[in-house]
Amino acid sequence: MEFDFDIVISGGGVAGLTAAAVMGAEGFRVLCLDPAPPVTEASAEGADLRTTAFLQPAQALLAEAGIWDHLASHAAPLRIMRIVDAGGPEPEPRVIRDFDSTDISDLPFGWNLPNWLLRREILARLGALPNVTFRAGTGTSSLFTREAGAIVGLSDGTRVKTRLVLAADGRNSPMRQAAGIGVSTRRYGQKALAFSVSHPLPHENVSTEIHRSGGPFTLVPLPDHEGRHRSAVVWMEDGPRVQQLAALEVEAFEAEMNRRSCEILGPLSLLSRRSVWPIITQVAEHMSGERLALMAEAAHVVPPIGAQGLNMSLGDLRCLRDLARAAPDRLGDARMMAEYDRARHREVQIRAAGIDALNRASQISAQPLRDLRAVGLDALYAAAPVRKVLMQMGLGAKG
């Protein structure tokens, strides 16, 4: 079979674009497809206002692929992960515990960037790679595989032949469905609000998760802008409550978010529109098929706790990159796909189960259980060896 490309990537979100840059930097001929043009300005309609914290292993992968140079000046370092329990009768901090990156590393835990900006800067990197083609406005529509290769049907009616199909096309992945790979899904009745705020007190590069009920209220540092301290917020609550919050006028919404934030950075002022998305845990039954590798949300979806989502995705990508680098002549063959599934699937299942447990703990509303949660946080923090292991595991170290 004559191949048009070595790798066809279905999906041009942050994960898919990063995969194109990483595999392109390895010298592979890459085609990346997405049915929607990327939105690369914060004020544009459809802009993804969420942010992504790249943890240390992910940042190293981006640096090796020549992407980090495009991102470093825009990133806010995360030096401390602060957990606040505000689960008492009134919403006020009663337990505050800091997990400090200096306990385990000379580097920050990670670096936070807006998703719309990530798309813009990664696209700039792709423009410098002559062996990478990005086609916005064209999606994948069919998949036909044989042991020797794959044929991918495109939404414009054309077909391309490739050695490997990389599905990074979201939780409803067309390529995963075409391959007949099922998923297990857990629903919580939760939704999340994402938006950005300014505040009078500096965040001092501290990422803060405030737990009460319904899910965490998380403040993630952004660089200061025009003399204002800024943070990104992910606010998880039961679905009907999120819909109520999203519909509030700005003044009423700010009153609610300041009550929920305990004004830990002073009064918050809304800077952006509010976006809403559902919270689920979803894991594919397999992470590979014939000439097909699943990554990112095509393989796993987790609640936005501990900056795990995209960092798990880049763990997938690192594994694929290393397998392809070790044996480029076997790109996409049955042995490589089996090795990828064996290396990633069990780890993804374990990590998803851990995040599921944390999310369920953050949802609880009964006062005795909230009190027990606070006691548990104190106990974990007091044991220094356990605290360090938890931080290392959060960065992606295997337990």
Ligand SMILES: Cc1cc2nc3c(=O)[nH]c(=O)nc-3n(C[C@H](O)[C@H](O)[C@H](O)COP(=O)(O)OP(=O)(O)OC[C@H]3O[C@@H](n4cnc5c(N)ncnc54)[C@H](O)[C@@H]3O)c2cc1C
Contents of the next structure:
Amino acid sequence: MEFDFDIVISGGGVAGLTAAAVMGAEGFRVLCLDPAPPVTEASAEGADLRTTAFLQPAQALLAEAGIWDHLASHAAPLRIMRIVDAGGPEPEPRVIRDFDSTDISDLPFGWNLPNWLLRREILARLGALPNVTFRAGTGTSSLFTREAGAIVGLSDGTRVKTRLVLAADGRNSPMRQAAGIGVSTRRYGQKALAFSVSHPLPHENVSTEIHRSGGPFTLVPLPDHEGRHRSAVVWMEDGPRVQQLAALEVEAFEAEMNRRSCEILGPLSLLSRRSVWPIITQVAEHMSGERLALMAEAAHVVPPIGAQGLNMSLGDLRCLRDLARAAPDRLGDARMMAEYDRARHREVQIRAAGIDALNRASQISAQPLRDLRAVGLDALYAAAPVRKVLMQMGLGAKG
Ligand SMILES: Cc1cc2nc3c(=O)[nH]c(=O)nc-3n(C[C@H](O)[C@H](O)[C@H](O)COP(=O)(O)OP(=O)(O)OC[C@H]3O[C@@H](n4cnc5c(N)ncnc54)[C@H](O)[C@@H]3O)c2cc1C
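What I would like now is the form predicted in complex with the named molecule, since the data block earlier showed the form predicted alone; can you produce it?
Next comes the full complex, this chain leading.
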């Protein structure tokens, strides 16, 4: 079979664009497709207002692919992960525990960046890679595979031949469905609100997760802007409560969020729109098929706790890059696809199960169980070796 491209990437979200840069930097001929044009300004309609905290291993991958140079000056480092239990009868901090990156490393745990800016800067990097084509406005629509290669049908009616199809086309992945790979899904009746705020107290590069009921309220540092201290917020609650919060006038919303944040950084002021995200855990039955590798939300969706989602996705990508680098002539063959599934599927299942347990613990509303959660946090924290292992696992440095 004559191939038009070595790799066709279905999906130009943050995961798909990063994959295009990483595989392009390896010298492969890459085509990346997305039916939706990327939105690269915060104020534009449809902008992704979430932020992503890149943990150490993910940052290393971005640096190797020449992306980090574009991002470093926009990133806020995260030096401390603070867990606050505010699960008593009144919303006030009753247990505060700090996980300090200097306990395990000279580097910060991670670096936080807005998603719309990631798209802008990764596209700038792709512009410097002549072997990478990014086509916005065209999606993938069909998949035909043989042992020797794959033929991908596109929404403009054309077809391309490739050695490997990389599905990074989101939680309803059309390529995963075309290959007949099923998923197992857990629903929580929960949603997340994502927005940014300013606050009078500096965050001091501390990421703070406040637990009460309904899910965590997480403040993640952003760089100061025009003399104001800023953070990104992800606030998880039961679905109907989130819809109600999203519809409130700004002043009423600020009063609710300040009650929930326990004013840990002083009174918060809303700086952006509020976007609403449904929360599920979902894992694909396999991470690969014939000439097909699934990555990111096409393979796994987890609640936004501990900054695991996209970081797991970059773990998928690193694994695939290493396999391709070790045996470029075998790119996408049956052995490589089996190796990829073996290396990633179990790890993804274990991590998804851990995040699911944390999320359910954070959702509980019964007072005695909330009290038990506070005791559990204290016990985990008190044992220094356990604390360090937890931190390394959180980074993805330990499975
Ligand atoms: C509130 C919130 C906060 C989060 N915070 C963090 C964090 O701090 N750290 C972290 O690691 N993760 C975080 N995550 C998770 C992270 O945002 C996701 O893992 C990531 O954005 C998903 O990226 P993706 O590229 O897989 O999917 P998507 O962003 O859904 O991209 C999929 C793309 O595929 C395209 N597509 C659809 N159909 C087709 C087709 N037929 N052909 C081609 N393309 C197609 C879509 O248009 C889309 O652009 C968070 C998630 C949420 C909900």
